[in-house]
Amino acid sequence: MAESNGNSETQFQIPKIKFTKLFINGEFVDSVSGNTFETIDPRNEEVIARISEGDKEDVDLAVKAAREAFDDGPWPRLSPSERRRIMLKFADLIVENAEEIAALDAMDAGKLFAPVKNMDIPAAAEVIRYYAGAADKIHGTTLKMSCELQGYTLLEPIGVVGHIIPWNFPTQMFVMKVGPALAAGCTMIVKPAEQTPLSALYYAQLAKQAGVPDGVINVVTGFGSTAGAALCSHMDVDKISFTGSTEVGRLVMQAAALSNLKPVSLELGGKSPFIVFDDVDVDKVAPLALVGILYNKGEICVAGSRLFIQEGIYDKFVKKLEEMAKTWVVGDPFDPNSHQGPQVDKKQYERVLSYIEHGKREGAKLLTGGNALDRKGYFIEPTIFIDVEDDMTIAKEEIFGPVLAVMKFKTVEEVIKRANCTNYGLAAGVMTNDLNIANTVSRSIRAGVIWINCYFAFDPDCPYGGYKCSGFERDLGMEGLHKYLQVKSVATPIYNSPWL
């Protein structure tokens, strides 16, 4: 593992932080208790700035502007075509500010400057695109009923929506919960992660940049253990979308149903296997297998987390995976040539650390890395164990880091039974030359979503989400609209018509 030291000071000059305050009707407001919390850079555990922090109060504020600009405003009135008109010019001012928004990601959340700049932004932008062409495009059926009767579904918007999203991904959580539902004619409350609510704030005042009315899009930062869950047991919200860990999903979905039983959509934790077969290409399939670990430093729930390799390749592919470790570089997000910044606060660091110490005490053999960085910072450094047993705790605990636990396997039996021994089900790759053991993995495992001889291939157009304890419905792709919409059944009685 290398380290980087540079000095990113003079690489990029750092944004100033324009937006700290809630955005509530179209205004940057300050909370009813006028109470802020610090927001730290993970780089250096510096203070980025102070961030109003939203409660209940705020969030009866946001939900009551929300509730008026669905029930009274012209947002979901707007012909869809000038609702697509509106996101197409919100995408485009993503675009153009593109720079900025990848700085505060990197400075919030540890995220890598140059990848969030050139590639998460303008995905970000796809996104907003996508839901913005399907705006016009929400139909309902024709029914052909049994009977003398005229029958048609509708497609309208579900009303207020809540979206909770989580601090590894700031940007693309928020476009994939707000594009959808500003495509289905919703008003909602963001509620980003206390973690990371610079980008929110800022993507807020782009929205309305844009054209989106007041009250359509609101962002209550603050707590989860209070405005969080102020907006998922508030009575006038209709949908609370969660993006998290799944006890707190647990928690989402409690006091959803204990106020006015609004649907939830979650999308929770995995343990995603990475399958490696003995007919692949070892220096092709090794990389991928890393960086399915470590993008993003691990803190990506579709992580590869579980790697099995089939015995005849294991030494071979075990000592690649070393060799490539040893070149990785862990340092500043702002410096080009780092490959992995910080954790993204103090409390995953530790976190991952604990665990990697319990991969030490059962036996687990550690391979490379197991360290902190000495420097100030959350810097991890790759951590991979091999001979791990499926029993582990790092086996089977989501660690949300850059620590890899590998295993060997036999047979094509084998590895699904164990792939699937998990309470999770979020993603799974499978990595053959033959057609057939792909087809057999690929709908054997229980999992969302399935990469064949490829890893973190995303697409708007294709869905995203889990089975068990990974959660349910799905974001992204046409599903990820349909679960802003209700469907509504309209039936009349027609009379001596010539066929039913």
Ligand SMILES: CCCCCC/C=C/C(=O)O
The other form holds:
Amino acid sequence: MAESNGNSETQFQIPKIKFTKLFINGEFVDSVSGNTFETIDPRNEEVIARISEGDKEDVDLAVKAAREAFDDGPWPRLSPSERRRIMLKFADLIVENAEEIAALDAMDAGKLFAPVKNMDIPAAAEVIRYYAGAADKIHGTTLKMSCELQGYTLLEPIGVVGHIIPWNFPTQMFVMKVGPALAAGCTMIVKPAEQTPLSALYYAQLAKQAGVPDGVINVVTGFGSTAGAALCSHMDVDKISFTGSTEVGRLVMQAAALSNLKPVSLELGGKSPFIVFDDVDVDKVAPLALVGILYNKGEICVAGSRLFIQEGIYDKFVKKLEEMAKTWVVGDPFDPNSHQGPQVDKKQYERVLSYIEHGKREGAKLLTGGNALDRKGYFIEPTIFIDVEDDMTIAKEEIFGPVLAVMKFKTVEEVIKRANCTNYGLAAGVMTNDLNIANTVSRSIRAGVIWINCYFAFDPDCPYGGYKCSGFERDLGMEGLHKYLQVKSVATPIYNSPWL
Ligand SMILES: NC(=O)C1=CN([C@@H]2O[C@H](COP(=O)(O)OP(=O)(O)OC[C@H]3O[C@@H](n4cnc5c(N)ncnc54)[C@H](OP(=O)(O)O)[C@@H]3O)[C@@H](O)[C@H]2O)C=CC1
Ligand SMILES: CCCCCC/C=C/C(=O)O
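Could you please show the structure of the form predicted in complex with the named molecule, as a counterpart to the form predicted on its own just displayed?
Entire complex below, previous chain first.
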């Protein structure tokens, strides 16, 4: 591993933080309690800003605004083409402000500034455009009734949606949840993670500038156990769309069940297998495997955190991983030379380091890394454990950090069994030139997303989400839109029709 100490401030002027209050009914407002909380820069552990701390009373106000905007406001009643026009304007504004938003996510979440500015934010605008394009293509079906009835379905917006989002992709999470809900004609309350409130507030005002009416998008910053919980148990919220830990996903479902039985969608954790067969070109696939775990410092639910390598290329592959990890640069996310910034906060940093200690204690062999960087901020070395056993903690639990568990396998049947031996089922990578193996493995793995000879192949049209304890329902694609719609069946008698 190499360390960057580039002076980022000379390369980019950090913007002033403009928005720190709750966004309710089209206005930035203080929380009812007047309380605030600190958002911390993981590069240096310093306070970036104090943010209004919303709790139950603020959630009540935000839900009231969203309820009125849904029941009586213009958004659900606008022509779909008008909704599309406003959403396209919103997407343009996102791109125009990419540099400032990227800086907010880099400061708040420790994400790499340049790729966020040049790729993630334009891609986020594309997600909004994708759903803008869907707004006027939402329609039900004509039914083939079995007697003299005419029947059809209508797809209606589900109503007021609560989006609870995590800190690892503040921008992508915002657009993946808000984009389809807007296209469907819903109104909403977004509860960003306490670690990363800045860009969500920025997006809310851009949406207003684009013409999204007041009350349609509300943002309540604050804590999960108060603001998030209040949203989940609110009687006037019609749907919760949640991304985060499996543990909190359970609480979300419980709260929904105990209140108004609102439907929930859950996108939760993972322990995804990245499977490499003997026939691949090691020089091509090893970089992909490394990025599969180190991208976004391992803070991604679909990280390829269990690397299964077939025995014939195991030694060569491991050697290549080691060489590459040595040139991987950890440092300031504003430094263009950095490949990896700091973990999001102290809690995650300590959590990842404690998993590394588990790995060492349980006898996995440390190939690279294994330590924090000796500097301020939450920086951790890219850490690769080899000869890992399936029952070791680092092979079973989601670490959400730059820690890879490498395992050897012999046969197709064996690796399918071992890859499926997890409570999670989010994603998997299958690397082979053998079409039959690719087909067999991709159909056998119990996960919501399979990438063959690629990894992190996200696309607005490609739904993603989990099997098993990784959750249910999907983000992105048309499935990501349909979760904000409900089906109404309409039937009426017909008389003297020439046919049914
Ligand atoms: N699937 C994914 O993409 C993610 C998975 N994770 C996994 O979860 C682990 C822990 O991360 P953590 O930040 O604690 O994740 P959480 O699941 O706690 O946080 C996700 C979101 O849920 C909110 N939340 C927390 N408690 C409640 C509640 N009782 N009711 C409603 N909302 C709530 C959080 O609010 P707040 O942050 O303000 O408390 C945040 O907005 C990670 O190490 C990783 O393994 C984490 C993030 C994303
Ligand atoms: C269109 C790009 C979407 C990227 C989303 C990545 C999120 C992963 C996660 O849930 O951790």
